[in-house]
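Here you get one chain, nothing else, as C-alpha cells; it is the form predicted on its own.
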Amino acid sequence: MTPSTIVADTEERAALRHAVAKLVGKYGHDYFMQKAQAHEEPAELWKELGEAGFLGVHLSEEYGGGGGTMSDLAVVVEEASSQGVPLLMMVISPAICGSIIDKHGSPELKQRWLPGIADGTLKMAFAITEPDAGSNSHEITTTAHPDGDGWSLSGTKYWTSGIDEADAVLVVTRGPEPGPKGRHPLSLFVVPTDSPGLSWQHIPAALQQPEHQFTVFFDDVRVGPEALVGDEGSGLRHVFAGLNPERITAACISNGIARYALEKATTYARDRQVWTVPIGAHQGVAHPLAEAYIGTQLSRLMAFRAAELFDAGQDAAEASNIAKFAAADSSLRTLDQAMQTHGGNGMALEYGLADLWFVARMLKTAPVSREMVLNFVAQRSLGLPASY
C-alpha cells in the first residue's frame, strides 16, 4: 500500500520517503522484534540510518545535519514505522535532544554532540519525568546545586527511555532556590552517561521494543559550564524547542504503525477466502478497514500540518498536541481492526500485529497523556477555565 497523495510530498520528499522505506524494509518487523525480545540495540539499522543522513535530516548543516526541516524528519519517522519498525529512539535522540541543542546549545555543545546524533554514532536520552511530578514539570525536584564553576545534580528521574544505550542524557533540573513567583527556575544539562554518580534501574514493562525504560538516579553528578544548554534558569523555554518535535514525531510513529497494520489487514482480506470469496468482499470486513484508513489519513494530515507550522516558525503547540492525540487513538483503532480482520491469527506473533499492541497503546499515554492534551485544548483553544 503506497502512502496516500492526501499528504502532498514534494518530489524531493517523495524520494526521501521511498529511500527510507527501502532501507528500513531490508530489516523489517521481524528484525525489530528480534532486537526487542533480546533487549539489543538495532545497531546495524541505526548505523545505516545515520550514514544515509536520515537521523539528522532536520539538523543544521554546519553541525553535520542535513539542513532540512521537521517535516523531513516526520517523513523519516513515519516511513520507518510503516515498515513495522517504530523506533522510539528516533523521537528521543534526534527529535527532542537534537532539536533542543540545535536551537539553544552553545557552539561548543553543538559541535560536541550534533554531528554524532546526526550520523548515528552518538545517542542521547532525555530525562524530564519524575515519580512525584508527572506532567507538572514545575514540580520536579532534581536539583542543580552551584558547585564552583559548575553544578552538582541530585535527584531521580522516571520512565527514561534508552539511557542504557545512550552516550549522554539531556536532563531537566531545577535551581535550589525559588524565583519571585515561588517556582524554581529550570535548567537543562547534557550529562555523559559514564559520569560518576549517575546510575539507572530497569523498569519491567509490557512494551516490546528495543528501547527499555529506567528509573535514573543522580547522586551528586558533577557537570561543568560546558554542559549547560542555553541560559541557566531558562530551561522551561528551552525545552519547548523539543516538545513540539516530540509530539509531531510520536504522532508519526502512531501513523506509521497504522499504515503498517492496514497493509497487513488489506493483504489478508484480499487473500483469505471463506465460502469461495475473499473476506474483504464483505462489508463487515471492508467498511471498518475503510474507516480506519480515513482516520489514518486525517491523523497524517494533522501531523504534517503541525510540522509545517513548526518549520515556518509559527506556534505549533495546538497542532502538535492534536496530532499526537488523534494519531494515538486512530492507530490503536486501526491496529485492533487489523487484528480482528485476521481472526484468531491476529493473536499469532507470526503475523506481526499483536506484538505492536503495547507500543501503540503507550503512545496514548506518552509523551503526553490524552488527558493533558484535552486540558490544553479546553483551556488554550476553547478558552475554558483552567482545572489545575
Ligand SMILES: Cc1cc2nc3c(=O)[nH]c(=O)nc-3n(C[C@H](O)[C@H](O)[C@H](O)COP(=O)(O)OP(=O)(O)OC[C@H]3O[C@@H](n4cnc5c(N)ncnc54)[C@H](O)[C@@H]3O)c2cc1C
The other form holds:
Amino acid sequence: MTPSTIVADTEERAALRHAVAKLVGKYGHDYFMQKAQAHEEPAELWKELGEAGFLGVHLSEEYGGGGGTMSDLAVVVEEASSQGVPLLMMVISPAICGSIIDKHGSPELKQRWLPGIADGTLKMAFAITEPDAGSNSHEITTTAHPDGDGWSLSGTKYWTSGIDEADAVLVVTRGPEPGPKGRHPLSLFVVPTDSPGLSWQHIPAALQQPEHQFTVFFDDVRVGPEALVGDEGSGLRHVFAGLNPERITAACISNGIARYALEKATTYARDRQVWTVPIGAHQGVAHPLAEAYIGTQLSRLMAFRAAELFDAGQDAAEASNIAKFAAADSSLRTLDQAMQTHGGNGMALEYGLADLWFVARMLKTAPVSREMVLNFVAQRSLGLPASY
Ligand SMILES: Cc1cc2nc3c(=O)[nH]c(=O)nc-3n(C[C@H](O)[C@H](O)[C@H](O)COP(=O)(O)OP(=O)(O)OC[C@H]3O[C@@H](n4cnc5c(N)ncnc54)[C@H](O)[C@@H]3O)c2cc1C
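Please supply the corresponding structure for the form predicted in complex with this ligand (the preceding block corresponds to the form predicted on its own).
Let's see the whole complex now, leading with the same chain.
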C-alpha cells in the first residue's frame, strides 16, 4: 500500500508517513494474520516500531518520547493499518495510556512507564468497561478502598484488550463513598500485571487479531501512592486526556483498513476479466469503489482535523467523535465493497479481506459505540435533551 496524504503534510510528516509504511510493509497483512492465528504478540514488529520512535512519537521528549503531536501518532496508526496491520494495542498503550500519564502522571510515574511505552519495551492495557456498567462509566463499581498509605482495589472489568501481553493496566476505579451529588468520584491507577490478586479470563471472540480480550478480576489488589494517576477523585477529568486520542487513533485504524481494502479492490478490478473488459470497467463495480474512496477521504480529513484541533489545545471532542463514527461506518462499507469486487474470492482467506471483517465491525462498537457518539452529538452539538 502506497503512503497517501489527505492534508498538506509537512516535509517531516511526509517522511514519517513513508517510514512507517516501509517498516510495517516489510511485515504486512500475512504476518498480522499469522500472529493472530498463532495467538502470538507481533513482538518483532512492535520492537521495531518502538526502536524507530513511532510508538512514542507524540510523548514528551523528557520521558523518551519524540516530542511530536497527536497528528504524528495519527499518521503512524493509519499507515500501519493501511498495510493490513491494524494493531489495537497502538490505540491502547501509547494513545490512551501514554497520553493520560503524560498529561496527569507524577514525575515518578512518567519516569517509570513512559520511556518503555515510547520505545515499545513496556505495554499498558486500559480497563474502564465493566459487565454491569458498560457505556455508563458513572456506574462502575470497581472500588479503591483506602488501605494504609495506598489503596486496595476490588471489582471486575471486561473486554480489557491485551492485558495478557501488558506489563501494567491503567484501571478506572471509584471511591467507596459517593460525593455530594450521589456519584462516586473516580480515580485512576497503574497496576503492574504481576500484582497479587490480579487475574483474567479470556473472552473467546470472532475477531482475528493478535490482541485478545479478557474479563479482569481485581481481588484486593494492593497499590501504593506511586500508582495513583493525578489526583484522587479526579479520574473522570484525567480520563478525558485519553478519550480524544482514543477516538482519533481508532478512526485512523478504520481509515487504514479502508485504504488497504480499496487498494486490494482496485488492483483486482483492473486485473480480473470475465467478459471482454476488466471488471473495473463496469460501472456497477467502479462506482461503488469510487464512492468508497470518497467516504474514506472524508473520514480521513475529519480524523486529521480532530488531531489538528487536539494539537492546538482546542476543544477536539466533537471532531474526534465525528471522526470515529464516520471512519468506522465508512471503513466497513469499503471493506464490504472490496469483498464484493472480489466475487467469491472475497470470502477466501488468501485474499486478505474477509479476515479483517470483525476488526472493522468491532470499531462500530468499541472503544465507543456509535450510539454513544450520536448521543454526544445530539446533546452537545444540537442541544437536544438526554433520554438517560
Ligand atoms: C474487541 C473489543 C475490545 C475492547 N477493548 C476494551 C479495552 O481495552 N478496555 C475497555 O475498557 N473496554 C474495551 N472494550 C469495551 C468497549 O469499549 C465496550 O464494549 C463499549 O464501550 C460498549 O459497552 P458494552 O459492551 O458494555 O455495551 P452496553 O453499554 O451494554 O451497550 C449495549 C448497546 O446499547 C447501546 N446503548 C447503551 N446505552 C445507550 C444510550 N444511552 N443510548 C443509546 N444506546 C445506548 C450501546 O451503544 C450498545 O449498542 C472492548 C470491546 C471490544 C468488542
